[in-house]
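The chain that follows stands alone, in the form predicted on its own, written as C-alpha cells.
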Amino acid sequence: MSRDKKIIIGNFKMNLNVHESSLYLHTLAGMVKPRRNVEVVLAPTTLAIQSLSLQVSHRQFKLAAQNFYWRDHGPYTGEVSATMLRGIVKYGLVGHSERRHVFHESDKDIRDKVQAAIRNGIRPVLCIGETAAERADGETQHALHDQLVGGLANVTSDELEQVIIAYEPVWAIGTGQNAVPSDVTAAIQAIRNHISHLYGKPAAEFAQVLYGGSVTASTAADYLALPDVDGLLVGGASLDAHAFTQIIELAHQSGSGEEEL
C-alpha cells in the first residue's frame, strides 16, 4: 500500500457485544463515504468479527483482530489463531500497550505474532511507545528501538512491507493526554531512523508509521498534517461514529486524491 493513502484504525478495545458492533457498523456505514486515500480499518472484539465480515462492506471497511495467539493450532484453550482469522481480517493488532502492560507479553510474545501475521497473510500493526516514567527519564528513544528491534527480529527485508508502525505513547493512552506534534515527529523519526539501521533508507522511507493515543475528531487533524503520519490509531473516539466519520473525513482532506471508490 502506498504512503499517499492513509489509514485509519479504529479499535473498539472490550466494547460493544455482536448484536451492538452490528448496529454500530450499520450506522457508520451509512456516514462514511469509501475514498480512495483512506482505508479504514475496524477492530472489533474477537466475538463479534465473524458476524460483521459477512456484513461489512469490504469497498467501504476492512476488518482487524485486536489479538491472537501466535501458533496456527494445537492443545491451547481458549485461544484463537491467525490461522482461524484467515480471510476473514486483513489486519492485525500486535503489540498494543494494553496486551504489554495488562497481560505482561513479551518481546518474544510480539514477535513470534508478527511472524504468525505474515505467515498467514495478514498485516501486522506493531504497536511500540514509551511509559510515563521512560519519558520522565528521557529514556524514549531507547523503548522505541528496544520494542522495534524485539518485534522486527525475526522480519525479513521483504516481509517488512507487510507490516505497518503504531506509535502509541502509554502515558497518552485513555488518559486524556495529548502528545505535541513536535513529540510525535520527534518519536516518529526516531522509528524511522531505526528502520533504517536495520533494513536501510529505501525500507525507513517506504514503511507506514501510524499515531494513536487519545485521538480525538478535535485532535487528529493536527497529527494527520505530519508527513511522517500515515494514519491514526483511534480507540474511545472510534466507539462514536460521528467523531469517528470526522476523523475519517479529516483523514481524507489531509491525503491526496479527491475521488470517492
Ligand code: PGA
Second form
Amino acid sequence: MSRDKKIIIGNFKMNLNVHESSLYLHTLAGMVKPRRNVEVVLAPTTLAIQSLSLQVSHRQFKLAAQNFYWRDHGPYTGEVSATMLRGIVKYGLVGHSERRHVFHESDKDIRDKVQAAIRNGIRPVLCIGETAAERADGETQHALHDQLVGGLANVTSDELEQVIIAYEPVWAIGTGQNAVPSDVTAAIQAIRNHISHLYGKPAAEFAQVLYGGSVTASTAADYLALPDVDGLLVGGASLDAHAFTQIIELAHQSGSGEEEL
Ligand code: PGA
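The form predicted on its own done, now the form predicted together with 2-phosphoglycolic acid:
Zooming out: every chain and molecule, the one shown earlier first.
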C-alpha cells in the first residue's frame, strides 16, 4: 500500500462488548464515507472480530486484532493465534505499550508476534515509544532504536513492506497529554533513519509510520499535516463515532485524491 493512503486505526481496547461493537459499527457505517485515500481500520475486542467481519463492509472498514499469540496451534490455554485470525483481520497490533507494560511482553514475544503475523498474511502494526522516564533522560532515540531493532529482528526486506510502525510515546497514551508535532516529526525521522540503516533508504522512504497517543478530533489535523505521518492510531477518541468520523474526514482532506470510492 502506498504512502498516499492514510491509515486510521481505532483501537477499542477492552471496551465495547460484542453487542456494543456491532451497534457502534452500524452507527459508524452510516457516518463514514468510503474514501480512496484513507484506510479505516477497527480493532475491537477479539470476541467481536468474527461477528464484525460478517457485518462490516470491507470496502469501508478493515479489521485488526488487538493481540494474538505467536504460536500457530497447541496447548496454550486461553490464547488466540494469528493462524486463527488469518483471513478475518487484515492487521494485528503488536507491542502496544499496554502489552509491554501491563502484560510484560518481552522483545522476544514482540519479535515472535511480528513473525507470526507475517507468516499468517496479517500486517503487523509494530507499536514503539519511549516512556516518560526515558524521555526525561534524553533516551527517546535509543528506546525507539532498541524497540525497532528488537521487533524487526527476523524481518526480511521483502517482509518489511508488510509492517506498519506506530510511534506511540507511552506518556501520551490515554493521558490527554499529546506529543507536540515537532517532537513527532523528530521521532519519526529517527525511526526512518533506523530503518534506513537496517534496510536501506528506499525501505525507509516506503515505510508507513503512524502516530498514536491522545489523538482527538481537534489535534488530528496537526499530525496528519506532517509529511512523515502516514496515519493515526486512535484509542479513546475512536469510541466516539462523531469524533472518529471527523478524524477520518481530516485524514481524507489531508491527503491526495478527492474522489469517493
Ligand atoms: P489513546 O490510545 O488515543 O486513548 O491515547 C492510543 C493507543 O493506545 O493506541
